[in-house]
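In structure tokens, the next block holds one chain alone, the form predicted on its own.
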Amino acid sequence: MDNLTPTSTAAEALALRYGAEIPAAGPWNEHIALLLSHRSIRGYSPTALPNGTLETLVAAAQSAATSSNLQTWSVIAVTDPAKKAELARLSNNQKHIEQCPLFLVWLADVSRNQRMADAAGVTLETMPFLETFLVAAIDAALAGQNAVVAAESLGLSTVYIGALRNNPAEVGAVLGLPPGTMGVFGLCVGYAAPEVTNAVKPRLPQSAILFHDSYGASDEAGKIAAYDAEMGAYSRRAGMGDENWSGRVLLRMGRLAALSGRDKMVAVLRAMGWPLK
């Protein structure tokens, strides 16, 4: 068994998962197990992907629910190097973008029903309001998420780009976005390269985040510390020194400038065609 494949018992599976403190067991089947086993691949093949792969992962996203059936998303494929190029140096430089030889664009994309309108003459109330950038923006990831497990369910590593968000305007230029558009994230698809040796990596316990019939934070800081602990032991192995997940936490949402230009969120989108108010 190679270090992608998913492992086949629920306690294995959820050992890697969640280290010390491991929920029982429940209902298990080969599905959850290629679940528990996601990793994010940063390193890629470039073997080509087999004929009709892209459509596959495409009906699979498609058949993600949607709100209402408004369906407010559309992805583009993108394969073209100088375009790969572009859109990993709007990405903080990612390499992965430019090895995968596939690279999905996930947009939110009001631009369809808008269009309608415009042709039938009637007028979107619902347009300027936050609620309908949220249903995109969710209807993209619901998509994506599809996809991804899809393409593991293939053989296909996959990472997500948040990164594409640091610049949205000019990665609409590079695509030729038309209002009432945005990226709002890439999705690395192709073939682990053979030197990549991603572990599962660990989440925090069950009891951090699950709660029953009211919001609870008991022993929350305990929990955290012990999932320090874990996460310290982890990167370890993985060669990244002793950073655990309070501490990147911390760095990450303790400074303005980690966000990298997407503080200014909302006057980018509506200089791309979303009328937010």
Contents of the next structure:
2 protein chains.
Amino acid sequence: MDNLTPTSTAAEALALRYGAEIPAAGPWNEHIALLLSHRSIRGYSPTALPNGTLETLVAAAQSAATSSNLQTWSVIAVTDPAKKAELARLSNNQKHIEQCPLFLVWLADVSRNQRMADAAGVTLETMPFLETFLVAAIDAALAGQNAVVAAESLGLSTVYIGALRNNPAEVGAVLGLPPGTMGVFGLCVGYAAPEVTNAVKPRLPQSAILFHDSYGASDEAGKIAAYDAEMGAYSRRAGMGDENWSGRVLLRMGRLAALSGRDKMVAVLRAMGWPLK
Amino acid sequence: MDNLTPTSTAAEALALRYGAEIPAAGPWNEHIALLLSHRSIRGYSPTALPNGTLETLVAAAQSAATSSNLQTWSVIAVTDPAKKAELARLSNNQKHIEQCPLFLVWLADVSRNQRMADAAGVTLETMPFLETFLVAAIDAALAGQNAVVAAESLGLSTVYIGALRNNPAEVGAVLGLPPGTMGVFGLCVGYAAPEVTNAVKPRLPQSAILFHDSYGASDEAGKIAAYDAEMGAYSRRAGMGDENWSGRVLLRMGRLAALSGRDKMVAVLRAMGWPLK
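Return the structure block for the form predicted together with a further copy of the same chain; the form predicted on its own was the one displayed.
Once more the chain from above appears, this time first in line as the rest of the complex follows.
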């Protein structure tokens, strides 16, 4: 069951994603099977990507919705080994950033719009607000996710790198970023290393996160306990020993040190041209 | 050419998305064609969705990556006509929110993790930071985009509703949202009304938004002028008269009033349990 392919049936795919509490999903097709088959991969072979792959992924990314068609994002394709090594060092030393043949840095980017305004002699009153940053970050995420789907449809693997936010100013220096930009996440793209296996990871049951007309799940604690059991079984199947999801969440969100410097983000972003008012 | 289907060829799809400056895209398949065919639709027929559609979309959404598997998002399926009408009123009176049979409200949601911590008697030191909100908003966006792709693969149409952020506290009251949640965007899902047509919208040329190893495009102003011309042609083809993208961007980002209250978001979010430190 671990070798899920995009041709898996709905029942197989849902069992891998949910374990015991399988939702009563309806219509199904090969596109949905592809989405359900997602796994993050943290080890890459050095095999180069076919010509034009980057441009195909970016065409998919640009086809995602963008708020008011403002297009306040950009992407940097990093293939220079020295820059990938620098970015890996700035992102908790994740070796797959160096391994993958293509590392994409997704930028929230209002600097292009600012240059347009400067040329026209116009003041952009909305620039200093958190909302403007949020639109740019969300639109970068919509774009990045389309690129992930396109990559996986081509047999490529990916993993998002949130640790790119550990040192936004230093990342900016490596990539020559102007004010009004920020690398909101990285994305490794490449062929999974043969020795790297990663099964589809179970998620919380739908009844814990999907609500109808108003917020709230009945017996949330019971659903979380059932998910802890699913994740424990998943972890043992993968030979990673026992795993307690709740315990991991409390550890990850409990300790300030787990933010790896991201607790300073507001001050850093302000210095990078995002007032976040 | 306006009737793009997911079986369009790469050349057709890229021409609709880019106009004159077509990127040298490489590998192609039906998944990528589906992504390229995206259009936002702002008019819906009342036709109900097939049974299980919602659960299929949410399974796709939960299959997207989530930072450290924290799963700090939830989604509310709004089908109650009175609630849809209220949410439409709070979102610049967009009538398609009332029309569509399914309105999804995507939440940044750390309240579940907080309830887990409360039950365990643990303090979550990372909670008050902007980074924690950003992770939740980005993960909601990755999930929402997977739902969009799944919906479009089933012949459904969608449109994101960023105006849901105009009145976050009032939206929270309609949906019974607890502290530590926020509706970051809405999503209309349904069958496009027969009279609503919407062609694939061109985007900026790749050379204006995709960079290699460091930031920057040569002749950015020229590329933007060329895109203004593409958007003008697109608008005339659609019978919407002349359109100047640059002018619209400067109008949309220039006037504080265009934020429809979202300039007050920081204060509102703080009152909703997001300190944003």
